[in-house]
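Shown next as structure tokens: one chain only, the form predicted alone.
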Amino acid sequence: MFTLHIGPAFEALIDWLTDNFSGVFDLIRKVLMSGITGLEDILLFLPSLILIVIFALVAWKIAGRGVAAFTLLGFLLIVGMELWPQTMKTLALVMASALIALVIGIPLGIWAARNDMVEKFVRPVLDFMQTMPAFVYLIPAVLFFKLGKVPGAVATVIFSMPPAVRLTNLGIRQVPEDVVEAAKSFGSTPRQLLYKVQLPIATPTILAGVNQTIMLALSMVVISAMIGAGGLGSEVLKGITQLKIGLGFESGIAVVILAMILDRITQALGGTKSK
């Protein structure tokens, strides 16, 4: 009966932002690029075997012997498949993106938990971020930050942030009311209530949000490779576009190994060690 296209308005907004804030976007691109390449340089500086031993020891300390053994064998398999540099580039991108998402998401979740109006405003925004197809994020990201790792990181941050906000909000709101009232009755200030009562009790739920944020960041690997993010995603994409079945399978296995290692370690941070 009638037509109403909102796409042109969105396109006009993106064009206006690009024209008027190009300097800001260039600054953000340079900062993010330096951070990502810095992480890559650190991860690729040491020989692979030494870094694998370090990762295995960290996994043993945090998650137990089983995860440590899987970390050692999994990374050795990645080295054997000659995918170590790509894996470290992917890990650097995931670490940078997840860190940004957590730095923004956890404080926002705390704010939403302490203010109902903020929670009502944030909820539909998070719904939008989680349900919008991830490919759509690549369009403005490329226009703002050009091709490469930075637009991939920005799209990954947007896609992976909602669990950090939601679970931080949920964890603080689920703190028993009698515990909160007891803390207030002993004269706790709002800051003391947050840092000494609510956050310690909500830590397992918040760490679950950290785990989900990292997993979602890793799930963006192949999509980010479409705009030049590199890493294992580019190898998977090469296997798809060039019908290199073996390369695609090996790259996919490397992504699975990395995902399982990160998942088990971050799960152990909020629970018990694996035996």
Contents of the next structure:
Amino acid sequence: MFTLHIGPAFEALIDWLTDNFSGVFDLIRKVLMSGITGLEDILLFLPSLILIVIFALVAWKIAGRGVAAFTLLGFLLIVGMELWPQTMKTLALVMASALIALVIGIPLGIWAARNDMVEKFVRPVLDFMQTMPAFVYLIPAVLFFKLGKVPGAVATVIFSMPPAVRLTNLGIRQVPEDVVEAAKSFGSTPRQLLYKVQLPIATPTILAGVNQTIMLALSMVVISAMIGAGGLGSEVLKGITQLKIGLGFESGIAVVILAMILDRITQALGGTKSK
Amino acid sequence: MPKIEVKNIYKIFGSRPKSIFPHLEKGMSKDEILEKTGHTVGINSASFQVEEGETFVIMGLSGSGKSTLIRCLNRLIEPTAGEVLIDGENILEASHQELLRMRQKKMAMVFQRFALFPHRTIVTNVEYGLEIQGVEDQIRREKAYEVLEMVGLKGYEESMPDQLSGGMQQRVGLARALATDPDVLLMDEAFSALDPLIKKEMQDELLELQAKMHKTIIFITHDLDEALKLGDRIAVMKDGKIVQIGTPEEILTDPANAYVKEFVQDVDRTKIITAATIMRKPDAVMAPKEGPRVAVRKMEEAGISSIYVTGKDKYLKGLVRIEDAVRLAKEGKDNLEEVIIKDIPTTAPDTPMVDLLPVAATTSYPIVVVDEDNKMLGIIVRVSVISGIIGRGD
Ligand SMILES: Nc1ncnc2c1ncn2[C@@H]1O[C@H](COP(=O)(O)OP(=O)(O)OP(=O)(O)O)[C@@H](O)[C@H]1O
Ligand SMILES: [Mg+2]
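Next up, the form predicted together with its partner chain in place of the form predicted alone?
Shown next: the complete complex, the earlier chain at its head.
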């Protein structure tokens, strides 16, 4: 019967890329590695109790008393479950990946908002990225960056970037046409239009994108642990593979606590800005 | 030199706009072109001139191309062909830098839905034009306070746009446009979104401001009343073409074609035009104690043959004809009282035009509009115009 495999072609492409761009990949690898471990070192250098107080204060400042109390109690529970170092490692990986996703995603979203051709091209790519099962991103990540935190971060960046692009694009395009016309009619340069009018008005929507990106990055924790990214994800995996139900449950709870804290804080960021 | 001169501009929306010119030359209609080619004719060879200090009204039904035309003047929409000269400079050939400079210094726009910046306070909205020009904080803040006071919004400087009513928001829109001291104001249905009463208030205020500022104003509306009230001249548009340009009187008494006629009628039936709407200031007024020589001189200056005499608080006394004033002066008499004609037609400001017709038909003097205390508010001279419009209605 008829067979057609596109897999070998893909393999050939990957081979060609690794052969010809190994220098580039090495560089990316080094930069990412030092970024993530640097962040980890900072988070693990301070005694956990001091750091928890700092986190709670930040939560208070941004999201109010309730979230601050939850942060305090949640993190104390994590310390009590002896999962603090793993949690901080996960936090470092998530923060680094989300940051990279935002640094790439937001400018891309701005570009797409200001250029219909770019949007036409970006939109199907984003759709593709979001419908692809997250596991699939592990393949190129492992091929280019071997095992460990770096490929974990790379897969996380790819997986969590779409909402940042999408919502930045949407937020800017939602600025009413006549408001844009008003800004132009006074002789704004494209830059002034962007920074003084479009971005400020789009900020709540962009921050919703930031929130979603961070949440998606966090949802990759267990998956990226499968290629050795470490942190809470490996504890969950251990729980599954070694049937340590208690450990699996505890580390699952830790992920949820981290997710809720990050979610509330970033949501509050959007809320206060729009007021 | 006219302040603004528009020569044969075209705007065709679609993927290959230039390919439509041959169709237009053959005289194909906007609908045919849309059906055959999928292109929309926004503007079809519009030309007009606007003098400095003039208020030029563009009127037409929805979709006739008014918004497109006004946006061609500051290139918010890029015309497909033609010329737009502002102070003799062709803005369509201006570089990006020059265009920005002209938008910053020469013209400002007021929008139908106000288009205020929702994230900025009232005062920073008004400052916007100066801010992007890099004007110092202190100076632009002073200017913004000044124009806000001018439009009656003192005290609202730190409010946000969504805290203000529609009428107030549009005052901010106007203040924002005035803050950069532009020569030209582009107003796209600026008052259409407002309640009738607020709308009238804004019109009066614009007239008042305009009497002081002498800007060149392009004002778009689909409201005949508004056009008559504000316009020195009116252009009527249909399907992207300007079908008639003229003074309000010309448009009313001598519509160029059935479209204009219908436009004029249509609005007529639905709106009741009152004496207050069409009255205007008398050319000259005097007090009785000023005497016959002053009367003669004032009439000569204004080029008129009779003058109104009013007492304290503009209380209407009557009218003096030039021949009577000259006779008194020759006889060396000082007291005007004996020659004041008291039997002149008057009317209340809210009298509908229909009721003015019989009065207009039986008098040779203008009709004086007075309030209940017989205070003179204005005069209605163009009685022939009035009879013209109403006569057409039925
Ligand atoms: N960006 C655009 N693309 C395609 N067609 C357009 C575009 N803008 C306007 N048009 C068309 O051009 C014509 C003129 O539109 P325009 O908005 O200038 O009319 P208008 O006289 O201002 O109407 P209204 O009173 O409803 O504001 C209409 O047929 C409209 O559909
Ligand atoms: Mg319009």
